[in-house]
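First, one chain by itself in structure tokens, the form predicted on its own.
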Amino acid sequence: MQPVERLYTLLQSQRNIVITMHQKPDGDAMGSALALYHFLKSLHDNVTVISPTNWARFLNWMPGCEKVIDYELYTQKSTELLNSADIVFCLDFNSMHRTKKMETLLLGIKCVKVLIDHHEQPAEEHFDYGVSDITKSSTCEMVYDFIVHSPFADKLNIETATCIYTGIMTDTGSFRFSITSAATHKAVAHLKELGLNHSIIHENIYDNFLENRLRFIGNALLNRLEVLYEYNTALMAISKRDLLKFEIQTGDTEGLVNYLLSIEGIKLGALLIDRTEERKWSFRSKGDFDVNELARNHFEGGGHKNAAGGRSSESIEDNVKRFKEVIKQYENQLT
């Protein structure tokens, strides 16, 4: 894998460029992608965001969110649009995997591939150019760098640095996880000269949601919070019954794992969905404890020292037995 910058003598030529990230994007997925969306714009005009599955409503206030492709609803049209391209980028994933039924078409298909991603462990194989830094905040981030350092610096807008701030602000958790640093304050304090309204971001972001997600999150705190104070450990588990009931849509489960982390003592906090398909797990913790590893080498999953999501067929009564054993080998690392 070649680094990045050396892929900016090759946008100054017309290319058919894609630009995609993982299944289900969050606000660092989608912001990362629709913000070099708004630069790669100002230089070419064949350039198309394809996300692999839908994504949550409260996004749809992003600047060019109207002209994102729903690879599953569009699978044809999605198809051809990469079997053209002649660059495709690749953020806020490092394994093709991530990106579910379009992975075996990112792998065939014959092309320039670019990686821009902050996630342990890529697969620098898949991929021609690239960056990949565990210690950056965010994919945006490390958007906002690609631009910077670029030739074409001077592209840098509201549009995109709106995306890029959005990424920013909910990757570090309105900037209070750790992984933030000097770097994302200063280039979110250029976004600022630039005109950003950081606080209309903010209520599109947090301040979108329906009456239901309230009266689930209550639920869900009420009824499906189990506390293993012996390690350190909160645990929720959510049913499909549950998701019905509250007409849970994709995205109201959104920062729902954070709760756990609030309670006193707690290091490690573990969510578990039951999603028509899978169970998903999502893990965050707190200091050294590190759900990177845990969720790899249990629960078919990766992604950060302090926040990981994870996967499992079995069902949620089995998924949350073992869980419970698994902690047991971390009892040290958590008390």
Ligand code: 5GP
Given for the second form:
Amino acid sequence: MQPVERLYTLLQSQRNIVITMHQKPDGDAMGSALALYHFLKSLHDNVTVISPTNWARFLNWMPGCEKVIDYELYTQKSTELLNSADIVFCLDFNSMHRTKKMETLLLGIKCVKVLIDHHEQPAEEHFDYGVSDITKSSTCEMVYDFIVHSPFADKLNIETATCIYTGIMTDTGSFRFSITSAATHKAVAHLKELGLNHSIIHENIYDNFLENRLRFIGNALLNRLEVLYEYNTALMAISKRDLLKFEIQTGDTEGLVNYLLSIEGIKLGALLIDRTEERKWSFRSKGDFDVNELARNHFEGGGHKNAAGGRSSESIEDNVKRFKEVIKQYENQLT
Ligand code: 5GP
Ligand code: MN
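What would the structure be for the form predicted in complex with the ligand, given that what you showed me was the form predicted on its own?
What follows is the entire complex, opening with the chain shown before.
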């Protein structure tokens, strides 16, 4: 993988460019894809964003979101676009399987592939150019760096700034996670100078849910939470029945796992959700406990030290049982 700066000369000539991100994109994945989209649009006509799957409705207000193509809904069109792409940007994921059904196509196409990502252990062998930096708060901050260090830094407009801020805000937990650096704040100060309205972005993301989501969270906290004080661990398992009962849509469960860590003394929060095709784990930790390692070694996943995800084809019950066995081997680190 060559340094991403070497791409700047390639970007000077007209190209077909596709931008993609991980499945079920969050604020950082959608934010970085759309930020790059607005920036590249000022240089090229043919720029498209393809999401591997659908996304949360709380992202729909983002500038350019209406142009994003859902691969699962428009597979043929997406395939044509990817097959005729000269450059594909892959944002906010470290391994191709995070693009779900798009994985085979992405691996097979012969074009310039670029990675911009901040997850641990990236599969660099699949990329021609890129930057992987686990010290960065978000992929959005990395897209910011990519733009301001380019010869086209003056193209950073308000749409780009809005999208960048969204990902920085969501991935840093509104600037509270330890990964938030002086550089993160300096980037945001620059975005403010460009006219960024940060409070409306916060409102759009966090104060725009439907009533059913709040009632779902209330039910989950009251009835689905199990606290394993002997391991300083909080566990929550959500069945398909709950998801159906509260009409839960993509994105509605985001943030739920953070409640688990808000309990005094709890070092590990684990949320399991019964998605139709698989069981999906979300892990969060405080301090030194490494959930990336936990997810990687036991739940087919990965991510960051304090925030990671995993998956499994086993039932909810078997997953919970296995989780309770697995944490026994981490007792020393957890207590
Ligand atoms: P979340 O719990 O919010 O879905 O994910 C937490 C972090 O772990 C995110 O940075 C996300 O990209 C990453 N992550 C989530 N699920 C997986 C997975 O199945 N595999 C890998 N490698 N990373 C994941
Ligand atoms: Mn991210």
